[in-house]
Every structure is written in C-alpha cells, then in structure tokens.
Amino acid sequence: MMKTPLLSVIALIAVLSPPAAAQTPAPRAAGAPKELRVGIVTLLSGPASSTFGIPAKKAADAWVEKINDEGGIGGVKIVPVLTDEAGPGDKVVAEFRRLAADEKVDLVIGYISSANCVAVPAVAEELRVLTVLFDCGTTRVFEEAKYKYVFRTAAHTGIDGIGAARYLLAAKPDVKTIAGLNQDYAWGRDSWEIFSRALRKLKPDVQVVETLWPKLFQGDLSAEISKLLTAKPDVIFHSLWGTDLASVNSQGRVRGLFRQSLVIHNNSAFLFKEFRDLPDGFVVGFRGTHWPDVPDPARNPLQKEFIERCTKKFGEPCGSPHGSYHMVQALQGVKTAYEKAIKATGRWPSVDDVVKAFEYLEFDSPSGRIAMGVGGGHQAIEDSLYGTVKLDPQRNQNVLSSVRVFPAKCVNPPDGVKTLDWIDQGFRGAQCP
C-alpha cells in the first residue's frame, strides 16, 4: 500500500536530490546530418489542448533539451519542429505532408487524437516517413492494419480496460452489479466495451444495470446521475474527461454517488492537479506506470530525472502524465533505435535501417523498460497502474493507496491477436500474479 503523498513526493525529488550525472557524449555517426529535424505535433489549442498537448509539449521541451544537452543521437542535435494538432482530420494530414515536403522533417512524433492515429498513418506510408504515435489510445491502429514506417510507444486503451478489470475484482470480488457512464463517442463506446466483456469473462455472473451515453462534454450529468442513484450499482464505469468529469466528480459528490457505489475511471493520467480534489474512494488507473513515485524515482534515474528536469525548467511537474510521460517514450524510442542502427550499420542509418531497428525494440524511460511486443515488433506493450484515492488526515491530502501494477503481459494481448478476441479467448497465455 502507498501512502506518500503526491506533492510531497515532488518536493522531495525536486529539491533534495542532486542533479543528474553528465554523460559522454557518443562520437559523431559517419556520414550524419547537421541536425536531425523531427516534427513534434500534439494539441496547442482546443479543449484538450491543457489536459494532453501543453504537457506533452512541456515534455519533449525538457526532454531534447536532456538529449542534446548529452550530445545529441549519434552526436546530432534534435531540431524540433512543433506544430498543432487541433483541426479537422483534413487538416492534420496536410500539415503532415507539410512537414514532410516543406519542413523536411526525418521523422514525426505526434497524435493525441485517435482519429488522427488512424488517418495519418496511410500518408506516412506513402511518404516513407518514420511516424511515431506517441499517445493516442485505439486498438485499431496495428489490429487492422499493419505498416512499415509507423510506430506506437505508447500501449493501446486495452490495457484500461482490462487493467480496470483485474483491479475491480482484486478490490470488489464480491461485484455483481455494474454501470457505464461514458462520453458518446469512440473512445468512451471502445472503454466501456473493453471493459465489461473483460469483466464479465473474469466473472460471468456480473450483470450490467445501466448503461450511460451523455454526449461529449455535454457538463450537466444530473440525469444521469438520478439513473445511477436509482439502479444502485455495486460498481460504476466511466472513461470521462474534461468538463463531463469534473461534472461527475462535483455533483456525483453531493449527491452521493460516491458513497453508494464505488466509482472506477480508467486512464487518469490526465488527472494530474486535480488529483487532491478526487472524492476519497475513487479507483484511477493508467495506461503505464505513468506517476510521481511509481516507478520509485530512488530506483529509476530516468524518472527521477524527468521530474527534476520538468520542475527546473517549468517550476512544476510537466503536467498530466498521460502526454509528458508519452512523449519522452517517444523520444526515448528514437533515439535508441537510431543508436541501434547507427551500432549495426556503423554510418548514420537510413529511414528503413531504424525502422529494422525499431522492431521488437526494448528501451528505457521514466516509466520503466518498454517493448515494442506486438503489432509486428510497431506497437508498444506497457504495465497498467490501478490505485485508490484516499484522503490521508494527517496531512489533509490524497494519497494513492491499494496500488496495483498489473504487468504488460498480464493485460496486453499477445503478438498477432486483437484486444476483444484475447478477452473472449479468456485471456489465453496471460501471466498475472
């Protein structure tokens, strides 16, 4: 069980612990570039802009710094080259054939939008430009198709999901009655799916009550919330986020929804400052052991690094985890893959000799050793962090308390076979303590 507080925690590592030791700078590639221009897209403006894109763009400010403070990849600087997101599906795929015809970008980091994550690859194909997915959550991605040049190091939403699931039965085993309140649109049809068949095939008997759909930030959940307190569910679903939760978290709290059923949010990552104000019993989770102290910055430098870099450079923490953390996996991702081919191929490496090195690719990061494990060696694999609020009275915050680290193979499906066919298989070669 964890009991130390959040801000705590980030005072401690940010204020008591000395600075990172210098590295080496690795020797400059034979035949390397002046620069290695990597185009870095994530949302700038828009409603999401504050919860993922400003973060994750705090992350990779911090992050190229921390590269070509060491020298760079290969002895070649990082040249950034950031661009928003937001804007319709048309919109993202021409500003991506601008980076590549008219910036000149090697390679593109970028996608918070699923909708995105599902357009643009097709382009990059055609372009036969490196594309790495940094963020966005559908299985579609490498279920339904596969590619050469277009990665994600980030894992998938199964992992919410499922995670949400084991966690649930560790906590609840008793459960025989749930509820679903999510956002009417992919990601909350997908969250929600995932998660009670993964639920009812751990444990057929469960029944489903009520089954929610506001529209997306539609603000005023009262409705559905006298719903809720009518159906009286032992458990509750939700895959909210921005104005639909912070309505569920005020008003499911004075009207009681947190007392009369427990509630469970899968990928809280984004649920960074507002985390001291989660009624106490609320389940978060997250799509990688993307938090403060897990992993234990004590025991991975990568971690503590990126808190001390962050809170230098911006006074604070990078922002929600579910972005930053994200983001420096992808850069963390490139960079070892370039130094991959650069070793196999002893020159600097074309586009297809890091893509050779990309697949089934293992690197570290601040949440701890991440594999490229399926979708053909392009799709990440990552554990998947649950825990519960509690209100620590002593100190008069939250903590995280019951924390659960279910491993990457324990809710990641295996190489070759897609999410809701693994669950309805009941999870078959799955390794799970």
Given for the second form:
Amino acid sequence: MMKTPLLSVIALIAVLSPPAAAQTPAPRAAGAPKELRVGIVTLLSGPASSTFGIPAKKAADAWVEKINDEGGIGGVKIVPVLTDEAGPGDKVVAEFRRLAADEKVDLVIGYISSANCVAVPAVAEELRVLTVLFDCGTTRVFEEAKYKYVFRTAAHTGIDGIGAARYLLAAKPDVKTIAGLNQDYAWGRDSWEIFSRALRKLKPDVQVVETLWPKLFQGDLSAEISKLLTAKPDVIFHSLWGTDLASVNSQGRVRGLFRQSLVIHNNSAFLFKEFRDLPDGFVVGFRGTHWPDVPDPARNPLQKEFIERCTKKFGEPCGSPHGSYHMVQALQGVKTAYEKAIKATGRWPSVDDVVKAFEYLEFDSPSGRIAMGVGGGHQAIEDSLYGTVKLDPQRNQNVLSSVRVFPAKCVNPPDGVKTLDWIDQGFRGAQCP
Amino acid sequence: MAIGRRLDPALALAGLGLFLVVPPFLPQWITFLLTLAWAKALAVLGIVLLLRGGLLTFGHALYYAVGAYTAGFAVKFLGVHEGLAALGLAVVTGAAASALLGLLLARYRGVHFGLLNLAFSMVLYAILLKFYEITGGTDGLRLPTPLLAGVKPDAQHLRLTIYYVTVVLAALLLYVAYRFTTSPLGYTLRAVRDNEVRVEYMGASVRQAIYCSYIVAGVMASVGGVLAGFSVGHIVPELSFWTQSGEFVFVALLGGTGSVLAPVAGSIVFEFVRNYAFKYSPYTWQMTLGIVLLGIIFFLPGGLWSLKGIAARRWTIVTRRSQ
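Can I get the form predicted together with the partner chain as well, since the one above is the form predicted alone?
Up next: the whole complex, starting with the chain shown before.
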C-alpha cells in the first residue's frame, strides 16, 4: 500500500532506473516485505528422491543462493521453507495447508508426483496461494481444469512421447514393429499412450507387437526382457525410472537387448554421473533442453552459471537433469513474474498482480527461454531434446550424439487443445523445422 | 478397562462441546487436521470394535477406500454432487462390501482373519490401480467440494462446514458404536474373545455376532472414507494400500481399546505428531514419528486412553490424602 504520492514516485524511479551493475543489490520495491518466504516441496525420501527430489533440492539451494547474492527479488531475499513431499495424499494436502497458514509462505514451489499435482491445485485456489508446480508430468492439470493461482514452469509429459516419436522417425524411418515397456501406474500408462498414438499417427503402418506393464519398482525385469527378445521388435519404448531403469539397463545389456532393438527412453531419469554407465546405442529423451552441452553453455550464461554454482557447492553438477533444471526454471519463472509485476505496479505486488504478470510470461533459464504458452498462460512449453548414447572410444566415455532439439511448438499442442486430441487431429499447426 | 462399560456421559459431552466450540478460533490448517483425524477415527473405531471380539484386521482400509471411491464415482459417473447423498451411498456400498466379504471372513480367526482382510484390501488396491480409465489410476480422482442438502457451502466457511459435518456425523456414529457394544450382540462379541466354544454352548451364534460386527465396522470405515475424501478433495488407490490399514491398526493401539472415544484421541494425536514431525525434521520425520510412537507403546501399553485411568487413580489418592 502506498502511503504518499512522493513515495510512489521515488519507488517508480527506483524500479525503473536501470541496474548499475549486476553486483549492486536491486532497489527495494515500495511496501516490500522483509523476506519472501517460499515453500519448497520436493521428495526428500522414498524411491523418487534420488533421481528427482534431492537433485531438485540441491538446485534450489544453489539457485536461491544466486538470487540472494544478487539482491533477491525486487530487493527482497528469498527464504526457502523446505518440506518432504513423500507420504500419502492426505498428508501432502495437510502439509500444503500448514505451509500456507503456519509457515505463512508467500508462494509454494513443488511437487514431483503427478498425483500430488492433481490434488494440490484445488487447495491452492481455495487458499489463494501462488503455487508453481515444477516437475510433475501429467497432462491432466490444465487440460482438465482451470486454475488462477497455479502455474507449471516445466513442460508436461506430452513432449516426452511426441518428441520420442519424432526422433525415432528421423533416426529409423523404416521402423515396422514397436514394443512398450512401462511401469504400471498412471504416468507409465500416459507415456505409452502418448508415444504410441503419436507414432501411429505419423507412421500408420507401425505395428505394436508387445505391451508390457511391469509393477512399479519390480526390480527384476528378466521375464519382460525374455518376452522382448522373443518378440524382436525394431524399437522398444520405455519410461522406466528408479531401480527399474537400472535393471533394464544392466539386465538388457548383457542379454543383448540393446543390440537387437533400438531402445528409446522418454525421460532422463538418471543422475549425471550415471550417464557413463548407460548402454551404447540407447536413445534418451529430456523434457526440455537439460543437458550440459545443449544449448551451448557459452551461449547461455545462465546454464554456465548453474553448472558452475552446483560444481562449486557440491563438487559436481546438481544431481540429475530432470529434477535440477526444472527447479531452477520454477525459481526463474517466479523471479521474472515478480519483477514484471513490480515494474507494472510500481510497488511490491499482490498475489493477483504476480498472477497477472505470470500468465503467458517468457523467461530465461538454464534450459533456455521458457514460454508459459498453453493452459491459459499457466503451463510452460519446452523444447524436446533427444540423443543417442555413444561410447567415444578415444576418451573411453559416453557422449550424447545425434542430438536433436524439437522446438516447443513442434511438440506441444497450441493453447486450448488437449494433447491427445492434437495427436489425433494430426498435429495441426505444429511448427517443426 | 474393557470397552462397552458405561460411557462416561459427562466426559463425552464435555469433549464434544469442546470440539464444537473451539475450532472457529483455531487456524484453518488445524481445523483441517482435526477434520481428517475425526474422519479417520471412524475407520479406527471399526478396528477397535473388531478387536473387542479378538479379531485383528490388517485390511480395514479396504472399506475406507470403498467409501472414498463411492463418493468419487458418484461425482464422476452419476453427477451426484450432494455430499449427504454420497454419504448415504457409502453406507450402502460399505455395508454391501462387508456383507459380501464377511460371508467368507467371519469363518476365520486370528492371523488368517488378519491376512485375508489384507489380501482383499490389496485386491481392491490393484483394481483401482489397473482400471486406469475408470479410476484415474495412481493419479487418483479429484473430489470437488460437495453440496450439503443442495446448498454449496460458502467458500469462506467451507473448512468449518466440512469440519462440523464430520464431527457431528462421527459423534453420531460413536454413539451408535457405543450402543452396539452395550447391546446383547456386543456383549456376545466380547464373550467370543474370551471363549468361543462356551458362547456356542450357551446358545448364542458366534458367526452372527462376528458377521454383524464386521458389517458395522465396514460401514464405519466407509463413512470415514467419504468424510476424509471430502476434506482432502482428492482420492488415490493408496487409501486401500496395506500401509493405510497398518496406520489404522497403529492408531487403534495408540489410542487404546478402552473406550469408543479412544480412537478419536489416538487419531488426533497421530495427525498432530505426524504434522509436527514434518515441520521440525523434514529429513527424518519418519524416524521422529517412529520414536514418539515407540515411546508411547513402551510407557503406555494400554494406549493414550489409559492416561485417563492413571489420572483418575492419582486423583483418588490425592483426594483421600487431603481428607
């Protein structure tokens, strides 16, 4: 709230004057609070914490530090309030309410599990808490409902499957038979549905010879691998993660699965340091350009800084591509939206001001430029990155080769169109190079 | 100590009064936790009722999930947004499911009873997981805010409304449970635990006593499931998972089996301990929770409800001394 016109003029000048240098703290917006409390909800325990949750937490540590080093958001420092996402659904909702009411957070960044991303938005709307979903995949969030206070700063899982289909047709245009190996839960089902439908739309004569649904974290996949070795599909698509990804890699490699078929994996569910152990010829996809060489760090200073900060803080990049990059995207989105709202209002913005600034926002991140392009401006679209793991014999280590980046508008439906409808309509309006 | 002894009406009414008067002055998230605790207390109550007959079930979450998904399907397929109708339906489905499974389960005792219940709850879990198109799979179903008697609760007082509906219904069912335990059938069930053969010789039907109790326990959990579903706004197959049943058994032991009111005490303490464990130890909340609960088991083997007995004895000693 503005006290005097003079104050508002000063504030306006302060906000509009260009920053002298990157290191000088940003001027404080009028009416700014002492600190910006940000609830950070990520998996700190359980099977998904290693590849998604902890890397996201490390990235949050590194990037909050960066933002605060540079003076915070509108001169206000971020104070993260960390909680664990693990546990049953009622607990996750209870915890969200506690963050809002007891911790009095200004906004919440969180949620890796799709189930939680379906559960939390209704509560966020009720409490009018700005909530940024950072990592979960389900297309349901903004395709089934409309929310005012909820945003997702990472692409949904639609681009995983559509990107995989497009990459496959470029890498192996004569593909005739495919098989699916996906964990038996909602996201595994979604992954296969999107990929197989997209591929058959692009190449109608492709035949599905096997669809296998191992239990989540089954671990031993020898029976499934035997079936795949007998079915001899040209291509195997899988969305396994956690122990299942590790076992299909180790068991499949020794049994010749990767020599027999082209194996394509739709999300980078491995740690950076696990990359050296991936089998040769394995095709991996990323939900966004989350790879140290893509886009070229020299051309993207934020990515360069992200890698440097993580390496300085933890002695290695922040864990895995999937969790860490998505977390930084959320922080960058929030920062940009707040700054835009401060600029527009000339004072510290209300939640509604930030929401208004956030809709259809575009912001820079280590993953490149992100546009809140769909879902009424609440859902980000990202480029899809696919590449083939190749052993470089000279250096005796894996490199990502035959890299292809599909622009966001090539793998995402236009605003207001549901992903599966878009596929069935033949990708109308797709802008592919 | 035994359940079914005279319910202390003064204590029960004072307690209920407290729960009716205080919440408007509490922060909203605490009201939410209380709502959840009361709803879950109903499922725990079902377990306590069966424990009275010496029957320990490790699958009671089955009926909790039946209730929740009844409400979910009522919204999704029948377009029923009326909360009271959903509750009515849940009573029917809960009774139907427990009547059907009870035909088989009432024949078993001990570990067989416990594990068969667990098996059935896991079957339901698998069904909810696999029929993805219908149930939403692991992502679950959203449960929008219900209408109450045709009226949409005012957004500002939504949480309090749901809280009061939950508490009043739960209190009603607690009373039903109390009446059940003090009925001839309820006493028969207690006798079953002591000596089943003797009950049969006396001419009472053990099968009938267990079967009826099983249905009552199922309906309690089913109503609890709907109420919890409405307060959370989202339901997932994990509601039927064995860890949820385990939690109910745990809360039953935590509260104690000394009274129909004990599940409420146990449930409230459990929700708060869990929530504060999250707050103060985000990395080690599981361990914190475990240590607190182990402590209670070691030092209060009769559950929290035994505190009441201890307090009463102390009081008698103190008053005697002063005379």
